[in-house]
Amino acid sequence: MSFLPHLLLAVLEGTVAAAVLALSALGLSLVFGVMRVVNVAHGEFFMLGAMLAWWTAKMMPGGPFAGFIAAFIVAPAAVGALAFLTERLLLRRINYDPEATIVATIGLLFVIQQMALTFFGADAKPVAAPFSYRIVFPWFGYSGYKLFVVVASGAVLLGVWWVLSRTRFGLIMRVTQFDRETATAFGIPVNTVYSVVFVAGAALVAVAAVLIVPIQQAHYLMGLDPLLMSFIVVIIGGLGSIKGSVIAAFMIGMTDGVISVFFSPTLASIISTLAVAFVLVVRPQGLFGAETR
């Protein structure tokens, strides 16, 4: 195979990583840049979500398809429900207090790990995707089903876009973010918008467990991976900014696809992780984030 279908190949993986990354991401900066919450258990709402996946598609008649559209229902408003809980008892118990939080979320995290591997066990589950159709370049043939990832994942960060710009809960979630005292000033139920955002988090993260879990397989320990990627993506994109973690996801995304095609995943791990640092240093609030004064 010569370099450009190295190539090709290379963007279409990359696009498709840097979807579902876009999406875990922007959960995770959703929360931040609202609540100032950094939610450490955001990967494991990430395997709860591919884990009740594979549970559903695999309890519900009809084949692949049904099994599919169910998993998209049930995973993310199950693992919604979990988060609501979870601000509801937890977090709101220690005032969103940052240092608190992180504790806090630390703890659930291996409590939702274990429970994952009691209930489902430490076996990798396997998904079908709800359709096998190939699209067949000169060179190679193509998963039909990853570009459906790609346009799926785009179809909800437009919606989450459109809510959050041109409706009137969007604009409630911007003055919340902006300034928490006036917004109580104002009348607006801040602890209501923080329950909304939280649960909004964790189901866009479960959307794209959904979404990948056909192509990389459920297991109890995959919530590492999603939770330092989309680390590193709300870092580089700016604490709380939705829009640079949205572009982060797709820089980081495709230098992944092209390293690791051309070299090695190693590789590509490596680089995403000296991009950090070196945003870090030149501009610690991220390429989009507002300077602190």
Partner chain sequence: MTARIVLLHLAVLLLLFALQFIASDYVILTLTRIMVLAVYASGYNLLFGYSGLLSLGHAMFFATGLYAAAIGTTRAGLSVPEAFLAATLIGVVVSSIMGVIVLRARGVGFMIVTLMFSQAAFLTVLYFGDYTRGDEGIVILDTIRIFSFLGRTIDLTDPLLRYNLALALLAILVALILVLVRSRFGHVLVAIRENEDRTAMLGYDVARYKFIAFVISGTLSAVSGATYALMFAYAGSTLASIQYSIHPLLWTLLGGASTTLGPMLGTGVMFLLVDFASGFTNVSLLITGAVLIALVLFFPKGILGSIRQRYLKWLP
Given for the second form:
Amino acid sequence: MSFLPHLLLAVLEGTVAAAVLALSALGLSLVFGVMRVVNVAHGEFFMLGAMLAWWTAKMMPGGPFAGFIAAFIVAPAAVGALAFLTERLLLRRINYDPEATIVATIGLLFVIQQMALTFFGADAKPVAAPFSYRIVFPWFGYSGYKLFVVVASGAVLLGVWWVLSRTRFGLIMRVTQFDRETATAFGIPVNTVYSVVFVAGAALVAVAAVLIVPIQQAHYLMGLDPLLMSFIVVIIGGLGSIKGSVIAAFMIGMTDGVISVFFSPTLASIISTLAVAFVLVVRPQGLFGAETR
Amino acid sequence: MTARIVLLHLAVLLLLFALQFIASDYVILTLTRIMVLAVYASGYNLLFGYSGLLSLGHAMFFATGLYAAAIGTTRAGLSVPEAFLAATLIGVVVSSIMGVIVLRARGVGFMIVTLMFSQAAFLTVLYFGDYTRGDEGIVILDTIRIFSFLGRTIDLTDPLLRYNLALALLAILVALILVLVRSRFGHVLVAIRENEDRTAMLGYDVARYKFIAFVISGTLSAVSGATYALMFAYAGSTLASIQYSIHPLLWTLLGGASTTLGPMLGTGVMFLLVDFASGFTNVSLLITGAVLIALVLFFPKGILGSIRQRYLKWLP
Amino acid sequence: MEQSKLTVPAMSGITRRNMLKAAAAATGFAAGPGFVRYAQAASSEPIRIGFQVHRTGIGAAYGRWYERTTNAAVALINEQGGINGRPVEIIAEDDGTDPGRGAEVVEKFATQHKCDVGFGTLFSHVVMGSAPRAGELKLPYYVVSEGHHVASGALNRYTFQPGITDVKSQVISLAPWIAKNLGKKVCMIYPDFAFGYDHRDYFSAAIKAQGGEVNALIPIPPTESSFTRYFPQIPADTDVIYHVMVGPAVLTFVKELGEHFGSQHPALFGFIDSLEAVDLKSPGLEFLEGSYLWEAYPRFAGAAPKAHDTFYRSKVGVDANGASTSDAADISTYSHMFGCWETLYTLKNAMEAAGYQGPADKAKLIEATEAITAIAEGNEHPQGDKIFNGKIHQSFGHQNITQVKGGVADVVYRTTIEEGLYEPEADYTKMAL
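Given the form predicted on its own above, what does the protein look like in the form predicted together with the partner chain?
Whole complex next, starting from this chain.
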């Protein structure tokens, strides 16, 4: 393939990768931003969302489109409910201690994996896209649904941005993020805010999974990859900064695409992983995050 | 150091020694494995339990020892003792380099940095697949594992010899840990864990103490990895995966962080739990997860930590 | 003080071992150190087969079907009177598809469950981690993995692979047909780890021997979940794309290949490993129409199935489409799981030839297995006849090339056994028992 078509493909793939990254990392970024805890089970929430998308599509008569729409209701609701229980029964009881939360959510990660294996089985499960349209370029074809994912994730990101910056609830969340004590002093029910944020983070990642699973497959061990990628995005972008996460997602999506086209893809993963580690060491607040408090 | 502390540790080691005369073959094999992995857990505990640094990436050190020993014997033509020594030295080097880098991060940042470096190490093993054979891994043949050392033949395929070698290693480790944590060095580490800023203000070079603890911890993990490869004749990328970074955390938490014998106990209990479950169910993941959650919620101090808190105040 | 104590345990250990040896010799038991109790097994006791199952971990999709096939074979063997008049008992343990745990499970089989043999491991890394333990504990260990590890000489005298052909033989036997029918310029897409390297090395050499060439090698990391960006590396003059992918992302791979190429594409030759347990009618797989697959044992029974294939399917509970008889959407791992069935029958024959009565006869069992040369097709070996090379502990069978038409794959060529033979690289029979 000559250079320009190759570049076009790399850009398309990079854009899709960036959209997938930004979308999967959004929930983690939100939770970390407001609650200052790292949810290691984030990837498993993604996996559950994907599994539920498959299950709903299987149960729902009326073809892939009906299943897709139904999954948009079922998956975030169910994953959100699980997140609610997690927040109440686990995180609240350990008082959102950052280190204890990591250990507890590692435990949760195993429990969710086991549940998925027991109830959904070990096979990889394909989920049909709501529509199949192949865009034909002179040199190669490309999945129309992948571009839809880019548009949809743009919409979800805009929606979240709007809630955070333009609504009263967004304001409350930002105050809580800034300082828990101050928020309490102003009469903000911090515990309720935490509940809502944790549930919203989980529901968002479930939405991401429903959108993304037609271009991948549901499998009970699929959660690790989105988790690590989300870490990378959230850390490089600056913890809790959604704008930073989006920029980071595009940087990583694009560079990862280019490096893996010209060099070894494993090398690309090694480099981006090391990059994160070094960013954290040198600039703990991330490339775009401001030092908080 | 009080006499009863020394006596307790001696008694544990003597009990382990005596066990080989009555225990079944299976118990011998299992305990050998537990003792080797207990070295890993104890090394981890030095950093996590005593210094308060929670690493999610110790598999990289375990794998360093594992692969140094496996590649050293199968490709570089080293004998088993040479490979063991080389693996230990490489462990010192790798953990020193890592220590310089990752100790700049604190708190949650430290956890994620170690996780990321460990993931990079795991990918590196795959990247050099032509040497490491990636996930399939390396088998160390018996021709290498039966060797002569100081004029006598050592046969690492002999289960009882392995048991006693593992016990010897564990004895050295127990002595080392006991001396370390009861020394001034150990007390400073605990002070750092409790309040890093205040310890620094008292004039201690906090960074240096943390670095030394990190290097000892990483090196012990590498020693455990090398022993694992040489004794059980296998090295593979699975043993460098995230799962194997979480294991020592789980074992230490279960047995009791910042207790000298806790990691050992935790390794044993968890091992038996999984072993017991794998025969009739496939819920080993659930058990691991549930134990982690239960520990965090109800027994943050682990088994020995809780016993120390309630009954035996003198327990080290 | 601690230091001086150290040397004592090691010394005493050796002493105790010697004592045991002496005791064993004195009482007439010839077993190795620590395994004295074995010789007391009564002949009415069942023959215990330790079954390493991938119930969890990455191999779980295969493990489930390995377990089903194994249970079906054992039920049948017991109906037919067991082995040497003794019933067969399967002791299954989950190994988590983890080589560390796998090794522990083998130790458990040998010393706690007192199994006669270990059996059934699929994933190469678990075999590699476990085989040294089996060799050391002198537990005859029959794997069903298709890796080249056994035949390569990397393992030991106690490890066998009699039920399934290894990768090296598979790819060698396919090369002539590919070169003759699909083209000589082959682009290989394979997983970037040991299993993929075997394909890369042995197929490259084999296609060269046929006057062809591999014009591009595209290794894909095992953790990859998106593949489109690799496709530009496929050279324009490629005749055949040779793909062998494993793991849960394989379906995406084929789907994206379809999106990328549309109807204009080089010939496709894929390993069924890419699609084991996956319905060929899954959304996105329409692209495979007309392409070719390697199958060890064709999933679709076809128009004129052989009687023993029908028999085997009915016993395992698989329909003519390779799906579970109880759930048409539950697709089996048909090209691999037959290895469990056939290995158990080979084991039965070897035990009968050795007059196997108990663990004291282990050496006889090993030698009897090594003495096998030909395996006949039939109900016991439904995949086909095989030859067995006792020196490298590996069997060699026929391979099938199938073509996908309307979501069904039909056999277009069946290789001869000779096409898959190669010079043995090792000789296990020279190792001590």
